[in-house]
Amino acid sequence: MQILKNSNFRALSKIAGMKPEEVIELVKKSGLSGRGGANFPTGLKLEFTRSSQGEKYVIANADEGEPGTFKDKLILEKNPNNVIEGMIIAGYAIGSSKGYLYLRGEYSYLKNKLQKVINNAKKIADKLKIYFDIEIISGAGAYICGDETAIIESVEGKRGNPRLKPPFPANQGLFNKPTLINNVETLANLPLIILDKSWNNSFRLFSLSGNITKPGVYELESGASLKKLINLGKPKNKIKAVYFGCSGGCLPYEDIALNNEAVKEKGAMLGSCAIIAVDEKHNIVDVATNIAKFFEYESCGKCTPCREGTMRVLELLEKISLKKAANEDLELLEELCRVINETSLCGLGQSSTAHITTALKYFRKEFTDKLK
């Protein structure tokens, strides 16, 4: 795997002889974009944050709470050096001397290991006169803290609720100072970009789970076929649907290219490249109900559409699942999904109904068959 190539902090020596602007330009030319789901160009984010005035911060988003996503866990376990070095490189590029690694609560067993890596990295960086301190912040298991502004609130010691944007973190983030926030996989690629001319921007990590016998993290080039990935997972039974995590939507299983454009064309979102395979033994209404329970539980409650809407969506799906619903209930569910998507404050609420709207588009009969 390209992502598991250990840089051994050699990229720090290289950037010590470069100007921050040169580092940013190198990242821009590489084409690296956010691997947490937003897909925003990393070089531009570095540039925007550097151009902001005042003290700056770097936050590594290691709060991997999306169901079906576990690629960052693999990197943190197998190659933490690159993540920490990536944070230091990012700090050097934007002119920051302080960073925070926001670690998912369920990954707390990695904290001691990561702290040792941080201590070692600091010794190496200090010798090169690159001064950057990293502090680990343990999350409390809230999915909402995957949102960049909710992470900021949590690091500040507040409840992890999202903020209104703008202002964006690059201008006004942690402690109201310019802040760069990037996903673990994104940061882990920075040392490789600095060191390796053969680094391939097309490689992506796919978290594969569901009704397969070999779940795991697979590294494939962007645009690889969905069929190839599913076959690597060796399903026992015929796969009928795939979910792109819980927030990316549901599509019937067919041989499509695994890139943002092809998946978006079908009405779903590739996001963080989490693929959950569902075979013919499962009913889509039951899967939708299970996912709806997750979103209802994880809603932070800050905005009304998400707080009240996810609760009502779950009620309607349970009613349909129990064959107690009529056609008007299904129509109400569709309308409610649109409202939640269009009016929720943050990405959690906005994406909480994508799995339902896409399931209704492609598997509507499984819903109507349960109506009374």
Contents of the next structure:
Amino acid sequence: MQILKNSNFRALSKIAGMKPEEVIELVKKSGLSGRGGANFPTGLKLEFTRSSQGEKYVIANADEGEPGTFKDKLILEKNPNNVIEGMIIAGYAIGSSKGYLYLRGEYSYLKNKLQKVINNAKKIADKLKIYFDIEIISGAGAYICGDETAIIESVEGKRGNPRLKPPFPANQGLFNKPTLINNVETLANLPLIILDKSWNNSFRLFSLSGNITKPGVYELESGASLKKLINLGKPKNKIKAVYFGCSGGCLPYEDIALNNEAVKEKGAMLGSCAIIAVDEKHNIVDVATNIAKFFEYESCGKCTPCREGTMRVLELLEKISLKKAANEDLELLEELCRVINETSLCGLGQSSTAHITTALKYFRKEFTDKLK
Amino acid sequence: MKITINNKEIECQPNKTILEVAKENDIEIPTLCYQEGFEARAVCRICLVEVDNKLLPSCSTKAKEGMVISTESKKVLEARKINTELLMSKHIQSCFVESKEHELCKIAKNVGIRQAKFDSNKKTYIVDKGIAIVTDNNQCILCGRCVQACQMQNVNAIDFAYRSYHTKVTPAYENKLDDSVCVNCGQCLLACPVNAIYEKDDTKEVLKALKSKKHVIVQTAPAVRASLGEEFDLPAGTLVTGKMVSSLRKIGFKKIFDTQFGADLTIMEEAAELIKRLKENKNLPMITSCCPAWIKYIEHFYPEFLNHVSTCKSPHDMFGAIAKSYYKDKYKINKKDLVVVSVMPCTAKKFEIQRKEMKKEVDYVLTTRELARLIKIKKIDFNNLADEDFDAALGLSSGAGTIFGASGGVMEAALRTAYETATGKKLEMLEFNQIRGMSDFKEGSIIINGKTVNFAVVNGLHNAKEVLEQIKNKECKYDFIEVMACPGGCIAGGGQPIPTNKEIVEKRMQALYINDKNNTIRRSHENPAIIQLYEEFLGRPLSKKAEKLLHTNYIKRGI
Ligand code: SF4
Ligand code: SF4
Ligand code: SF4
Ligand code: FES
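I would like to compare: after the form predicted alone, may I see the structure of the form predicted together with its partner chain?
Expanding to the full complex; the earlier chain stays at the top.
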């Protein structure tokens, strides 16, 4: 896999002879964009944050919480050097000397290992007169802390709740200072971009799980066929649907290209490239209920539609599962999903109903069959 | 710049939220979590408007040049209704509606909710019945206004805990409010749009006492007369002293006295204490002590500076002490039979009277709202009552006592007396305008017997930290400081009618200053009842007897 090529801090010596602007230019040219799911061009983000005044911070978002996503875990386990080196490069590019690695609570077994890498990197960087400190902050298991502004609150020692945007982190982030937040995979690519002219921007890491026999992380070119991926996973039974994590919604299993545009056209979101396969043995209402439980549990509780709404969504789905629901319950469910999506404060709430909206679009019969 | 709201083109200033612009143009958008003077949290999602097919919270979205906004599109109304339904289903289970409908009920009515769509709340909580403040999480809709209010007070006694629909507002470690650093100021309950926080109700106890054979007397604080009318739909700032007194008589109190008498007494003691400290140059700056919320604040957060706090009890407790000694003896009432009730704008006074140091000198504290409740229970037609006067002696007071209810008032009253008693001269100008009004921090100076006395007024607890830090760093240039916990003073106390906002507070404040101006006695030391009390009973300010009855000590609580 391209992403697992260990750069071994060689990119640091290279950037030591470059101007920060040149580093940014290189990243811009590479075409790299955020691999956490939002796809924002990384070079631009670096440039924005660089142009903000005053003290700045870098945060590595290693709070990989989207169900079905485990690609960052692989990188942190197998190639932590690149992540840390990527943070230092980002810091150098924007003019920051302090970074935080926000590590998912469940990944705390990696903490010691990462600390060693940080210590080692520091020695090398210091020699090159690149001064950058990195601190590891452990998450405490909340899904919401994958949201960039919730991470900021959490690093500040506060309750992990999202902030209103604007202001955006690039202007006012951690401790109200300009802050660059990037996903692990994005950062791990930075040293490769610096070192390797043949670096290929089209590789994506797909986390594949669900009703298949060979779950794992697969590196494919963006736009690869869904069929190809599923076949790599060796399903036992016929696959009926695929879910893009919990927040990306679902599609019926057919052969589509795995890129943002194609998936979006069908009404779902590729996001962080998590694919959960669901076979014919499973009822979509059951899957929906299960995912609804997740969101009900993980809502941060700040805004009305998400906090109260996810709980009512689950209530309605359970009612449908138990065959106690009437058609008007289904209508209420749809209306509720729309309002949660349109009025929630942050991405968690807004995307918490995509799995239902898409399921109702493609598998409506499985719902109506259960009405009384 | 220009924007369009509901097809109407509107000229507006940049850098304003859609809500602000709408308000300026009399376009109503309902809000719930938003409170003026605070940063928008934008969590209730009731104030939605539609822009470019998108729903946005108007309280936190800035209006931009050329924006086309709808405040009542189908999309807006549908979403607002669902979000209101969601909140109602969380709240409705145990909602009790006070005399006035609360904000959520009003919104629900306006969006056309007759029956809750969702089942009632799935979680139930034990109601935290504190000494002064009751919090009922069953009614809470998690708008966060109370948390902001408490942050504003710089106390931070409450915050959110847990997540999802398990989220709740609670003191740290889910302790009871009484076991927290809460100072009982009640600003949180004024902020709450659904009465999920309220005062501990003592009306039943008072009614019971009134029914018994006991001699039940009542005193009313200055701020109550300037706000009670609001509970009966009179405009803010209406002075209802006469009607208040006659309603209290109708309710059945034996004697109706005035806490302003206690305030005058406080001034006598406090002015004497100030002059003494100035002379000895000890424990300066001296800080006022009539606000029990402030007292608990310093006991928790700056106990090392308690020596700076005046030892004077608060006015109503001084009154209680005199009632249970001088008054009791004079009228030959059995100690067991005398019940003293205070009507206060303040929730913290409920806490204060049960402090050990206060020896139960006051038996019950009713807030302004509770008095209104009593009047309503007794079916008294308040607005048509004839004016009546306080009872003699302990009902007589000066204008200086009146202004105790407003921020800066205690200082002004104390300065009038301190200056005149220390110098033997008359003040030409009684008004100290520089320390009146709603600013956070006010200051001035006066020359007493050749010495400049610098004084300052801290309006609202959030400004107290600064002077305390000055004292800590030995940089404090003041000799005398007044601190009132509630922004605006007692007229904005936690026991006052809801709503209590800046505009209303200013009107109440005005009413008190007019009352002072119209009083023929405007100096505490000229109140004949006070003079008589010292002659007959106390001797002089800071006498042994006065020290024993009217002064107190404090507890180092820490955090
Ligand atoms: S949508 Fe609202 S409740 Fe849900 S996670 Fe975001 S802020 Fe919290
Ligand atoms: S009474 Fe005052 S101190 Fe106590 S919680 Fe409410 S606002 Fe905070
Ligand atoms: S107690 Fe009242 S003010 Fe506080 S969060 Fe709940 S509803 Fe809002
Ligand atoms: S008032 Fe705007 S979201 Fe609550």
